[in-house]
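Take a look at this single chain, the form predicted on its own, given in structure tokens.
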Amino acid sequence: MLITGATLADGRVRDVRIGDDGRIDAVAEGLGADAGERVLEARGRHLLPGAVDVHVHFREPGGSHKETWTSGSKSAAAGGVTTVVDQPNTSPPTVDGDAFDGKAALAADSLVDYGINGGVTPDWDPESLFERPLFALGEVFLADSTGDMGIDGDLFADALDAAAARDVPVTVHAEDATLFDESALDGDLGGSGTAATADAWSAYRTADAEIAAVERALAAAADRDARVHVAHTSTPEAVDAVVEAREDGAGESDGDGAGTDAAPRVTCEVTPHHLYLSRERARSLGTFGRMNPPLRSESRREALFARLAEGDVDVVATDHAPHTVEEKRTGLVDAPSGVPGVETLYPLLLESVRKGELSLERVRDVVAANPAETFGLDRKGRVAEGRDADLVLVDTADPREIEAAALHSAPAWTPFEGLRGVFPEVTLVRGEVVYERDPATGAASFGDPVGRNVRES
């Protein structure tokens, strides 16, 4: 395929040849297209690399019902999302090598690359599970969510020690349970849409929580010189500690997705979710609105994004976690904990681009280039020659508003609904295209199945 006339995020406009083994052969100014080469006209529009969704819960084996590497894999490539990195509570567990490889036959369903993380509970077996091909471990919960797979800190100091061992990195869900706040969760909470029930989750599950569990988690890894990501992060402070562990010497990263000789060792993200909603978009979610770390206040969230848009933040991701609308409906104490957005973290962002809140560079840089700079994914993360054509064209002046029903993801509800987004047009994966919209009728087709394991290519 040719590529002709893309503007790339740093403004220049170029043509981008992709070879038959799914690299970017060139990216150059004035290509003319080869016999038998597809031209895509892309005058006008961005052409982005692809994003590298680190976070995901695409819920097989064991939650089907809500949403299947089919299903999830498509949504991913409607949002422009080529790589997912699915995480270890399904059921079974990701925590040994039988799990794993029931888990990677399901993978072979998606649409788009992905990663399979390895998680950690007390019965986990670290030696099978460093024998397959994982990508990272973690989600290693620090206190219980979707799963029950909270762990104490003698085997999280356990768990840091055997991926130090291998420099494997370890994502972290960072929040003290000792330190949840149990009076938030009186009176009558059994409805799904009240005032009372989505600030209550949120002051259950205090800000203070997460802060003082991200500290801990980075001197524990300080103490064992491991490679630590914090997980959607939902507090500035946390992001703080972040970059006050990377300043002490714990990790350095160049911040703009540009390459360095070895991948930072302390990095955080934060969640589409954490950065365009708060308490006050929650009471008007109820319980679809629940989800851990829990949404914060409005001044929170501003810092947040700040953080973002100052360079602070290494990645966004979206923690995808469906559920069904059912299971969702259900009060407070039973409802689960999580939200749909694979299919929405590039538009989101590429709306405050619109917006002039963030630049397009900065964008690219935390959905790919960084996320691939920290896990080791030469290939992925820019659009340059050697890399996998993971490539995806928009028109950036071009937003819609988003609604459920023009989504792709099993449960058919967001949280963002009647927020803006600028959506893809073409997605492509190793340059096979995996998704294509036509902009004048909306309607959208899909390509094969043709995912592979990144740690396997």
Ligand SMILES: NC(=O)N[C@@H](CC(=O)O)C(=O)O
Contents of the next structure:
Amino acid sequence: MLITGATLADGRVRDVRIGDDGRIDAVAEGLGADAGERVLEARGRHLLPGAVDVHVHFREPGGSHKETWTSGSKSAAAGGVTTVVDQPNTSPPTVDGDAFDGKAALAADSLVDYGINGGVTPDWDPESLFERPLFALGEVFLADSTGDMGIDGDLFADALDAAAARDVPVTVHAEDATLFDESALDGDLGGSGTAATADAWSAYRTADAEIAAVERALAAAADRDARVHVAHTSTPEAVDAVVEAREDGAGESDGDGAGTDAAPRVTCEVTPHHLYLSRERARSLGTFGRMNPPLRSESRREALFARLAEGDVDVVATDHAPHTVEEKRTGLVDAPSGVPGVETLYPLLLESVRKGELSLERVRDVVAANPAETFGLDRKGRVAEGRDADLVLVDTADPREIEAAALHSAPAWTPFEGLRGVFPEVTLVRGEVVYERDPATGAASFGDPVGRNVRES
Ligand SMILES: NC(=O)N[C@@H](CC(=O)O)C(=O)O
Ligand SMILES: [Zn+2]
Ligand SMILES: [Zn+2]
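Which structure goes with the form predicted together with this ligand, now that we have seen the form predicted on its own?
Shown next: the complete complex, the earlier chain at its head.
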């Protein structure tokens, strides 16, 4: 296939040829089409690397009433996400080799490439997990969230040791439950849609609980020269702690080469919901705005966004955590935590580019280049010769209103309803069209499940 006249994130206008092996053959000017070659005319539109969303919960096995690999990966493809990394809080949890194999068999339904993380619980089996083509350890829960997989500091230390010995990165859900404010949940919280319920969750799972847990995780990682990726940092303070830890550790090596990798030793991730929603919005979302870590104050949200714009945030990943409408409606204490987001990641960020709040290169870096580099995916994350042809074609001047009804995740709701997003027209995974939207009618069509485990090739 030849893509002609596409504008790249840095503004260059180029033709891109994709080889039969699904890799980018050439990025150049004036490439002529070969006989019989499919040509995709891209003049006036941007060609971006497919996003690498290192944090999704596709719910299988055990939660297919919430989402499946099919529905989740369709949602990813329609949002320009070409690689997803699934988290271990499924049922059974992905904490041993057998559970890994069971999930890997289900992931064969995926339209996009994927990684499968291994979890840590008191009965995890590191030996059998590490024998598998594991993406990373994580998310390792330092406090309970969906799936109740919270562990103590000793087990976390063991997990860091096991991972560091193999130079495997560890993704951490950092909250300290001893610093939650139980009193926030006292009294009459009203129904699921009320302001009291939504705001109470933010008051309960305090910012201090996240900041303290992030600092402790970074200290434990530094002691062991472990590679730690802090998931869903929701506070500017936590981002600053990661930046500081990275600066402290720069250039350090324990002499065995483990500290000299190109990838940074500690990185942080921020979600779209913490970048675009705050407690102000939570008041109208009710329990649909409940997630862990929770939405923060508008001033913290602004400070988090500023850190993204300035380059302190390494990765934006979605923590796509679908639950059904019925489950979310059960009231503050019983409703599960989590919001969907894999389909609106690129659209929300591209709308910020359109409005002049972020550069397109920054967006490309945080959704594609940086996550690929952080997790050692040499063939993902860039529009460059030799890389996989995981590509997104988008008209960056054409925003539309985000409506749950037009999205493809199984639970038909989104916390971003009514915001604007710039959605892809075409998404390719290793040169195969997995998603196409007719610009005239808006009709979506999907390709075959071509997804592969990115740790197997
Ligand atoms: N973020 C959430 O609120 N929920 C996630 C789990 C998690 O990432 O903590 C889920 O799996 O539902
Ligand atoms: Zn989490
Ligand atoms: Zn998560």
